[in-house]
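Next comes just one chain, in structure tokens: the form predicted alone.
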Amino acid sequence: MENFEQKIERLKEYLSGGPKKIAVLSHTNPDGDAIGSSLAWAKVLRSLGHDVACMVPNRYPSFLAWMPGIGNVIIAKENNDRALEVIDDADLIFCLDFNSIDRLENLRQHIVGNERAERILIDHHLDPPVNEYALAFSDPQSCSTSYLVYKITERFVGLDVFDKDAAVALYVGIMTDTGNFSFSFLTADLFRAVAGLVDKGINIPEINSNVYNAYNEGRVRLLGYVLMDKMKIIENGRAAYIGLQEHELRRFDFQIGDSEGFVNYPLSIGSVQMSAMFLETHKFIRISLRSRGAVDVSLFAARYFGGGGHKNAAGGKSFESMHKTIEKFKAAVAEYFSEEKI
């Protein structure tokens, strides 16, 4: 098995031999880490003279719209012809912040269809299908893909390549994926990296305000509705869930990203160790899971909902009704806590 330094050497080989056409892609419903890592990595590649395009399957949340360079990100759902052109012409395809190209939905067919392009993974989720990639920087112990981009860049070309805009992008990714530095994998090296980003001139209070104090009115009212009417506590106070159906989302003029972070609120209750949110879409129910302590929602998601993720942050899908999905969840929680004796 290759170590980190060997992978860096192979990365150099893939990027040698003159300018390359490169697509940097991230997952459907892109979050702060997806956007932040992609923007920063694109800057690194452009500094080496490559022709780079960043792309996401659908629109990013409105609270990220202020980020430097985000206006150049191709949104495939809104500019499909351009997205397919970039994929078909690419010499290299970098896949950031997701472990399987299935998460790119409609773009998957074209990515697989470009047999000439090598695919390279940079990600921190568990169990990537290694056969999908020519080279994989996969580190589940990294707090975020943005931090992984920082570490790769440090060994690859050095940190001088990062300007203030790149530092802002990386900080947004790290901040949002760690829940403002409250989740696991918070190492001394991570905070040394953050200090390095501060040295690039970023303004942390300003970034924090741009992300967390720029919501629309509908999102704030939806949160109130969720906490008052939709949050349910079960299993003797050890678990909680929130279920939101499409008609409820429409009532609050729901926009992509409006429910970001809702699943974390039940964990502020002292007894709650696991929290779930069920978000109804026209195709399936998207499941978000969060936990603290010894409760492993990655195992829970894989066992009951065909999903996965990290120990304290995971997700899955359900193709049953909201009622059946919640009933399955409640039965699964009872079984899980009984077996794990947590």
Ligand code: 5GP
Contents of the next structure:
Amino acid sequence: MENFEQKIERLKEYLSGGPKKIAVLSHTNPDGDAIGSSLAWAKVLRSLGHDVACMVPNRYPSFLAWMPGIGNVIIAKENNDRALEVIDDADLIFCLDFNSIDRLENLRQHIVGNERAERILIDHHLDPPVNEYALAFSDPQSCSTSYLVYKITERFVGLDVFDKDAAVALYVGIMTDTGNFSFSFLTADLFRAVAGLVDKGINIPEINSNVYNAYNEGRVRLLGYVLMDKMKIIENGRAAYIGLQEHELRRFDFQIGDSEGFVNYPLSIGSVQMSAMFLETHKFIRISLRSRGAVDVSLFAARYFGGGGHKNAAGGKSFESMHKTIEKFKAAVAEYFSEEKI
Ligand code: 5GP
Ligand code: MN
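What about the form predicted in complex with this ligand, after the form predicted alone?
Next comes the full complex, and the chain you just saw is listed first.
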């Protein structure tokens, strides 16, 4: 197995021999880590003289819209021609914050179709399909892809390439993926890296406020409705779920990203170890799963809903009705908890 240093050497080789056209791609429903890691990595590549475009399949949530440089991120769904052109022209494609290119949905075909461009992965999800990539920086022990970008950059070109904007991007990724420094992988090294970002001049209270106190009225009222009426507790208090249908979302003038974080609330109940949210879209039901401790929702998502993710944060999709999906979930939870003997 290739070690980190050897991978850095290969990365240098891929980026040598003059300026390249590079596409930096991240996942559908981009979150703070997807955008933060992409913007910071683009900065590193540009500092080496490369021509870089960042791209995501669909729009990021509005609470990220203030991020420096986000206006240049290509949103494939809204600018399909430009997106395909960038992918077709790319000499090199970086895939950030997702493991399988299947997660890029309809862009997948084009990416695989560009046989000239090598693909390089930078990601912290479990079980990356490494054969999809020429080089894979995969570290499921990293709290975020943004922190992985920081570590790679440190060894690759040094941290001087990061200016304040890049530091802001990295901090947003780290802050959001760690649930504001409350989930796992909070190492001393991570806090030293954050100290380095503070040295670059980032304003933490301002970033915090930009991300967490920038909701629209509809979202806050929808949260009230969810907690009051929609959160159901099952399995003797050990599991909870929330199902939201399109007609309910319309009532609260739902915008993409408004339900971000809702799935975490049931876990603030002492007994709850697994939480699920089912969000209806016009094509399918998006499933978000969260857990604590030994309860592994990545396994659960893969086994029952063809999804995946991390041990304590995973997701998937259902193409059945809300009712059937929830019935399936309840049966799955009963089976899972009986087997795990938790
Ligand atoms: P979220 O609930 O925030 O949408 O997703 C939580 C985690 O689960 C993310 O890290 C994401 O990568 C993973 N995830 C969400 N949906 C899917 C899916 O459909 N397939 C896989 N493999 N992972 C998913
Ligand atoms: Mn991430």
